[in-house]
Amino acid sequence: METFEADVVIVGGGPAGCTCALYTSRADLKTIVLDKNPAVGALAITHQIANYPGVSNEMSGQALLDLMRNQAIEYGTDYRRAQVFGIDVNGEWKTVHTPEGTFKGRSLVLATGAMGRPASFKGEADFLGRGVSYCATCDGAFYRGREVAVVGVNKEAIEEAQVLTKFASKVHWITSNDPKPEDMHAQALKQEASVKHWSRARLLEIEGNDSGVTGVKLKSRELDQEQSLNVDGVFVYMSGSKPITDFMGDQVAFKEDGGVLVDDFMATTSEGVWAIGDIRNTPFKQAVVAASDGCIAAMAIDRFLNSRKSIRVDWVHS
């Protein structure tokens, strides 16, 4: 099996990995990005971008990701499709194992993101990005003055439903059981004038057409018949996303929530290894946050590999 060497090996080609590659390539560091599939990440499945600085709100997440990837490639990044099944971070050279070959780097960046929950409702996968969303912070503004449904009773569902009350004319909150009386956030949400709480209810189906979501069907234990709701968006929070770390073993330290533990420079507990983006399980899973992680890590890697004490800025004052 062929072996490839580089200054920087980045596992993951999302906004974090592409930004890191852009900066390391511009710093004249030989950089390889290993990406399992450029079409399945959180940004790639985002139908429309509205909150990335400087980007038109008519651009899709896939188009933005393509721009990021191509920009890194233009500056010298070696981008490869590869499935990583193991790493070895012991020693000066970090090793990444794939069916396509073995990749060795003087530094290693982990940027595989987090895995969303598998679709569990009829119509959920069909309308993902066309009315079905997992991020109200990202997509809430698209539903100004429209009715939406939020499914879930966990902390994330409550917080995201609260965000949607700023935009939607009606938020149908669907929960399989009653929120706990001592949960002050849940109780406050129930008091919102625009919130209709469907307690002890089960989502049966997400309906739609070529234009996207048009409604949902649900069944409440308190009512005999199925209920149909006309909504334009469905936000699903049945379980949180989990960082993709299965290929790492115990070679880096993790936080209690499963995210990789890093310092202020995105360095892990293993020297020469950095972790960026949603793999850290950050509270704000936004493309701009992931890109920021990539920039920070790249500048720290440049300093690490060149044994410099100061960070070199990447702009020119005229």
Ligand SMILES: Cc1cc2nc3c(=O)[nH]c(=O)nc-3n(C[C@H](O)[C@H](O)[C@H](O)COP(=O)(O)OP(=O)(O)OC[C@H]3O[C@@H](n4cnc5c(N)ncnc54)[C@H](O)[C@@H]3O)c2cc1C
Second form
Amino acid sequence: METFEADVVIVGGGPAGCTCALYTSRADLKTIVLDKNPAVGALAITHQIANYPGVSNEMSGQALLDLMRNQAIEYGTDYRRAQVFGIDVNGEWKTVHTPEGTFKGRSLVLATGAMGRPASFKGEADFLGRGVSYCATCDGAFYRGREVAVVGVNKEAIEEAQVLTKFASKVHWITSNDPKPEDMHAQALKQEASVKHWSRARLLEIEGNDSGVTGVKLKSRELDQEQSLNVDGVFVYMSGSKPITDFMGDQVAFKEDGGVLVDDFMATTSEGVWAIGDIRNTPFKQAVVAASDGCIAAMAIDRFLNSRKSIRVDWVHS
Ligand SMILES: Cc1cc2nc3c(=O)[nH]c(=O)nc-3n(C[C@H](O)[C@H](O)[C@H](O)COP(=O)(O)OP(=O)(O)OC[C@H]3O[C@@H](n4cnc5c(N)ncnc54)[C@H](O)[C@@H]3O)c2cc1C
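Moving from the form predicted alone, what structure would you give for the form predicted together with the ligand?
Then the entire complex follows, led off by the chain already shown.
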């Protein structure tokens, strides 16, 4: 098996990984990005990216990601398709295992995102990015004046449903249990004029056609019969987003919520290893936040590898 060496090995080619690669390449650090698939990360499946500063609101997440990746490549990043299945962070050189070869980095960046959530419902995977979403803050505005369904009773579901009441004409809130009476946020949501609560109900299927989601089928325990609702969007919050960390064992420390633990410079508990973007399980999962993490880590890595006393920036105040 061939072995490749670099100053910086980045696992994951989403906005976090690509931004980090852009900065480290520009700092003349030999940088390799290993990316499982440029079409399956959170940004890649984002239908329209309306809130990334400076880009047209017509742009798809995939198009924005292509721009980011190409920019990093232009500055020298060695981008490769490869699925990482193991790492070894002991010692000065960090080792990354893939079926395409072994990669050794003087520093290692973990940027595999948080798309580790399995689909819970029939139709969910088929219509992901075409009406199925996990982010009301990101996609809510696309459903102005339209009907949507929110599935789930956890805190995230309640907060996201509340966001959707600002846009949607009707929010069908589907929960398998009754929310707790002492849950003030749930009770407030139920009081919203645009919310129809389907309690003790089971989502059976998300339906749609070539244009995307057209409706959902559900069965409520009370009526004990199937019902169809016409909706244009379905926001699913069953299991929370799950950082993709299966390939790293216990070689870095994790937070209670499963995100990788980092300090202010995105450094993990293992020297020479950084973690950026959604893999940290931050409360605000946004492309601009992931990109910002990438920039911070890159500058910290530059300082780490060059033992600089201060972080070098591209600009200087005059
Ligand atoms: C449906 C949806 C809509 C969204 N809409 C918006 C929006 O409008 N605006 C906004 O700012 N944010 C939006 N977000 C959030 C935003 O997309 C994420 O916060 C951002 O993409 C996180 O970047 P990342 O680089 O950490 O992870 P990702 O973008 O998920 O990229 C991770 C990369 O790692 C790769 N990878 C995974 N496992 C491995 C492995 N084992 N080996 C090698 N590579 C691997 C993947 O192939 C992928 O390319 C949305 C998210 C979703 C799911």
